[in-house]
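Only one chain is shown below, in structure tokens, and it's the form predicted alone.
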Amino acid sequence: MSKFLELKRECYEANMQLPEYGLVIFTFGNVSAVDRKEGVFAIKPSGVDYSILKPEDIVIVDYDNNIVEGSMRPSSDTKTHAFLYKEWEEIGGITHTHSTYAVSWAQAQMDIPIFGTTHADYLTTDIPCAPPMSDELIKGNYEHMTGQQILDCFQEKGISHKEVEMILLGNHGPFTWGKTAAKSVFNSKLLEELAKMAYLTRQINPQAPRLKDALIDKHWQRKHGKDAYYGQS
């Protein structure tokens, strides 16, 4: 019996949330879940439709992209996941989708502005969009360099990946992460809703102003600050 049954189940259940939340169609996405103690992560197999995906199909790989367990080829984005797990040791799950509104902002090569308090409940900054990858890097180790593209964007913008658990890649789409695979999926759904709200805001008023700092701080602090009072204790 596999010692990774629980990890596979966690990964499978997180992946199955993507079609449930309307974040993917066909095979357009993947979620991974990491086991730091074992130095491996579970990830969706490449090109397998969610309608036929089973827990036993989930592939276990190490941080060097070697298959540890599984009969299928892992996601084509596996090297990106491995890169981020190596660089950011506190994250436990990663999600990548091609959800409609998030991808639209990525294709427009634009950050998603913080327009309202819904955004400020979870983030105090715009959602960053990394510039498209250079031709030289595209011809190289593309999926590995996608991870570097994410890292470079956060460093250049001076943003912490611990505070902003999501990014758009120019002309590509969104990646999100979190302490668990389920949290990374939550962040993916959150990103899609914020992308949709921002798009509609721009349609109604192309000159809509960014949310003022006082409201950003208020909504962030009441939910995440030291004197937070949102929810139940």
Second form
4 protein chains.
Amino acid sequence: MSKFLELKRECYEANMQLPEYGLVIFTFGNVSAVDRKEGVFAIKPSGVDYSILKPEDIVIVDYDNNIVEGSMRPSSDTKTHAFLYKEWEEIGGITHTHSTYAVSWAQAQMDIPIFGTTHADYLTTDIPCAPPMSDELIKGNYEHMTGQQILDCFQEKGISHKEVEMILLGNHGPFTWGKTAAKSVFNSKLLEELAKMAYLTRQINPQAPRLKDALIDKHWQRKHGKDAYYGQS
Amino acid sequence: MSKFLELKRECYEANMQLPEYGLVIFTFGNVSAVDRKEGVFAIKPSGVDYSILKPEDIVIVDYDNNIVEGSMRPSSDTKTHAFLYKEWEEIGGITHTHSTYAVSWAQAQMDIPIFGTTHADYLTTDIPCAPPMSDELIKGNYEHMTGQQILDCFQEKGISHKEVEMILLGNHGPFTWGKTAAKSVFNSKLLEELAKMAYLTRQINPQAPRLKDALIDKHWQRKHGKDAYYGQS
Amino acid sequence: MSKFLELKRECYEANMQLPEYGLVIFTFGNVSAVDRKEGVFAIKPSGVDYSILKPEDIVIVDYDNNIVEGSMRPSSDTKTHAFLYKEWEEIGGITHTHSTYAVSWAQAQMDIPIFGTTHADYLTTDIPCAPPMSDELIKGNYEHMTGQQILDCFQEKGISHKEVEMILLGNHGPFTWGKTAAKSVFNSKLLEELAKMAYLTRQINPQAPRLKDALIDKHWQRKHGKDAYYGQS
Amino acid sequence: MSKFLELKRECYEANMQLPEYGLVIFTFGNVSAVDRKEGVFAIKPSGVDYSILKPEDIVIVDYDNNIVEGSMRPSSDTKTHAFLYKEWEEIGGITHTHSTYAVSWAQAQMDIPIFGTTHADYLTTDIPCAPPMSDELIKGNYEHMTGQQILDCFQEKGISHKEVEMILLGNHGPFTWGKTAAKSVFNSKLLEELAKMAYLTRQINPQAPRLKDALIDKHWQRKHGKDAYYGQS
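Same protein, different form: I have the form predicted alone, so give me the form predicted together with a further copy of the same chain.
Every chain and every other molecule in the complex is listed next, the one we just looked at coming first.
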């Protein structure tokens, strides 16, 4: 019997939240969940419809993209997941979708401005949009370099993946991550909602200002600071 | 046995309408219900998902923010609710959400113009948007001062909370209230719909005029005036 | 036993389609159905929520607004229905809603241009938007004059209520009608869809041209002309 | 017993996906499925609501529009389907809808630009919008010439129906096709999603650039090229 039953189940359940949250149609998304002790992660098989996906279809892969267990081909984005798990030891799950509003900002090649406290409750900066990859890299190890593209964007903007758990890839779409697979899905839903609100805000008032620093700080601190008083402790 | 069973039930049911009406995702909202005789109000616990919320989780708090009954931490917005109950003796319930269109107008920092009779059936003025708080106040007793911010806005604009049962807080989102908790939820749904219609109206015709006074007056009077003929008496 | 049981049932079922089609929230709409032989019509009671509406709540009214049967107060828009039934002998049902996109065009005070064949399949002109009523009339017999406003608009534009079964009232919202109550509800849903498509069309291309005459004629003729070949005969 | 039972069933099931995917209201759509060996295709009857459609209602027609089996009148668009089956031997199914965003681009008379990898995963060019037909042709054999209009558009733009399985007809709406009826429905849903994303992209950034060639090529190749690694082989 597989020793990854629980990991597969966690990965399966996180994947099934994507259609439930309205974040995917067809097979436009994938979630992975890592087992740090074993040095492997579980990921959705490529091109399998959510309506027929089963826990046992989930594929187990190591950080170098070798299939450890599973008879199906893993997501075509597997190398990007592997790259991020290798680089970022703190994360436990990764989600990729083509959700409507997040993709639209990615196609517009623009960061999503921090316009309000809904945004500041979770992150203190604009949501970064990485510029499209150079042609040379695209023709090479594309999905691996997508991971590099994410790292480079965070480095250039001087932001930390521990504080900002989401990114848009220019012309492509969003990747999000978190301490667990479920948290990475939460972040994908949050991103989609922030993307929609920011879109509407600029349609209503093209000169809408970014949220001022005092409010950014207050809302983030009350949820995540050392004296946080949001939620049950 | 708790003497607040009925109050908790009323508060619970009003809270559960928020996801049903599509006004919240995750934990982005809270409703409270007051018991004027006992001088306390019931409010949603902080950060608890609607899918697992139970009537017995509801927290009982007095107007000075002391927990009277309940083992969970109340909503992080509790001080704003307490402030308003103390100031406005007529109100029986308060709702706060991050609903999409209302937040977008709040982020645009603009009042929602009264464009039609759907709006005039319920209130005779634009829906006010309070300017963001000063940095000094934000760093202080923030949620308490949010109540003050609401009061100040109504005073400056010369409108009454008995006639206008809703406000947008700039960069944040909507608060609504009413004679009961259920009425405050109704007002949140109404506000979201008016916010969407006003958004579309201005997209179709940026020069759309405000509703003229004769129509404002007629529609409000037929629903709320002394010779009102809307609804069952 | 009431002789209007069947009429009430028809009216009730047409009303219940409004929330099913997503055309109303709360009590924002009403449908009536006429019995030409008896000279009366059935209409939704005022302010009753769709979730609790029952067939026996439906009120029977004559063309002069006298209640013929029913213990509840009829819709506050009853006089408009009565006016139209009196003037237009061919119609069998009337629907009024505050559906989102139709109201937004009404608030923008603009006709909905005929942009495509979806529109031409049902009517050959722009959907008219009547200008707001004069202040004098508003202060008078408002709902009665709303019927007059509809008649005047059709006369000024030289269009017939037999061919164009819908109108927007400036700053208010849509009225639609048809041979039966169900057909008037169909027209309300159709109008909402055409209003949304026309909105999007102009957002994509502000210079989008109206549909040319040859296509208007072709699509209308193939559905409604003497050699129509759409549907089952 | 009919020898077309299975063909009718395939056609029926594909048609029923249209309301499930939110692509049609009322009777605004039709799907057909071909049997190449028999030289006939199955198509939805005209004007029959999806809620009452049954497999046995499906009509069997040959490529010259003769009814081979069935008691109902076939879709008013049947001649367009027949034309395309005759011209394009590779296709197995055709779908026509009036879905909201696709129709809006058709009414705007604009191609849908290829803005991102969601688009490039399926086709490498803009989605073509055919200019409206000349008045002379409209007055003639309209639905037959609609097929010709599609062919002409592909020829003028130098694109192949084997690679681009969708088109917008100016002022009208989308036609899509594929190896099976189900695939043609998939393409209709895909088109609607791409149309919505492209709409939002241009609203956010009117200067949004088209996707660059290297990314177009990469995404298409990884799904459809000879070394494709998407999906299960």
